[in-house]
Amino acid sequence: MPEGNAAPAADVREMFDRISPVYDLMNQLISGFQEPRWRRRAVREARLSRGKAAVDVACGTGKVTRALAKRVGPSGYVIGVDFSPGMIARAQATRAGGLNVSFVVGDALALPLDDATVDAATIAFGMRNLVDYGRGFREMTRVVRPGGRVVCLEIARPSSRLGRAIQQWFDRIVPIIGRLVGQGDAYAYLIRSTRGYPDPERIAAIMRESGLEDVRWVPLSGGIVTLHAGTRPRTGPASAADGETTAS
């Protein structure tokens, strides 16, 4: 049985529709307005460069998405992919102008990208929602070429004092918050999804079983979120080391 989401991925999807005019308000409100500094966490450790590619897997509104394409600039290309049709109509109405970006309706776990053919491949607070963890960090592999990057940002369950603390903020706000919005069942679901979802170094086991090496992982905010990243190996198979940076 593989290690996922149990949520049906039809009723994920309709709920994603549903709060997409809600869902960057929601982010910075639920985050601490730390959010921006996750992502652009993330997309450095893209480590892209100009005239790269890149997709980025469950891009919702597309905040990743054109943050990547200014680093890779107009002779660079990136695609964001997402199952929910309202996030991509998001994505797709707010400009990025001399950016080539694009947005698709796509599955995570069956990506519109043939092998080998970005350099980059980041997934945002996406992989907890999937039905199958390892299949989804298996796709991103696939279609990363050899040397580049796979990345991971998503919400953790911290082991810190300090981080329990702010966990526990978390789990009574985030309901209340958006029941406040009229979307209760929603960021409900949120609390769930993150409990279900595995430790830190379970996560970089699943990346070094799905080809990727040097896998490496830091916390961030007191371990409430934590931001993984693995290269495709250039040759051969992928070697088993793995890590922990210094927290940040």
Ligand SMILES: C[S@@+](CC[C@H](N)C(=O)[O-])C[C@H]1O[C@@H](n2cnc3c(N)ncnc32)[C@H](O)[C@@H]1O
The other form holds:
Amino acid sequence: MPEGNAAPAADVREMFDRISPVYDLMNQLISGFQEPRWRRRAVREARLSRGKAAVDVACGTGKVTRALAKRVGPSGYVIGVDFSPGMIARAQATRAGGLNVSFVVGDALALPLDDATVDAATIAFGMRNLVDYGRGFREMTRVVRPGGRVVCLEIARPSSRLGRAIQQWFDRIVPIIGRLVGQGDAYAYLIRSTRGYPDPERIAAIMRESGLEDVRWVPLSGGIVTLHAGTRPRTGPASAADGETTAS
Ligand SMILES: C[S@@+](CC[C@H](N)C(=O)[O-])C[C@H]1O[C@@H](n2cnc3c(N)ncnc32)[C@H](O)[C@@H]1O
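Hand over the structure of the form predicted in complex with the ligand; the form predicted alone is what we had up.
Every chain and every other molecule in the complex is listed next, the one we just looked at coming first.
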């Protein structure tokens, strides 16, 4: 049995389709308006420059995708992939302001990209939804070029006292806000999916097992969110690096 989300993928897709109209607003509210800061950190970790290419996996309405596209400029290229047609429709409807960006319906576990075709692969608040985390990271590693970056931003179960206090607020307030917008079930799922997600050391280990090296992670906002990043080795076959995981 792979290590991953217990909820069936078809149910998850249907749920994200259903909440796509309220998704951006809900995100701002339940993150206490912190999410732009978290996304900026994730984009920086992708270490992209002008003219580079990237894929944003489980892109939702495309916030990270467009931020990556801004980084690489008109000579670069970014593709956003999500299995929810509702989310992709919202992403496509948002003005991209001359950026070289496109959005496609596709599965994170079978990305519609050839091997080693982009310089970075990102996933923001998507990994915990996948039925097989290892396969998700292996797919991201497969499509990045040697030396390219794999970045994962995700909600975490914090260990600090401050983080746990924020978490308790989150666990209580999210279902209430969810019910207010008529999506109680969906936001109860959000809490369940974060409870089932592995701790940061285990995620780092899965990333190394997927062939990434120099895997590092950093807790954000008291540890309620964690940012992981690793590099596809420049030489030799993708192999598990055995260095220590560092919280920095
Ligand atoms: C919490 S949203 C995050 C969206 C966006 N990345 C963001 O930062 O706002 C999770 C997204 O993952 C997508 N997703 C979940 N499982 C997926 C899969 N197997 N393949 C592609 N997308 C998936 C959902 O459709 C949803 O849009």
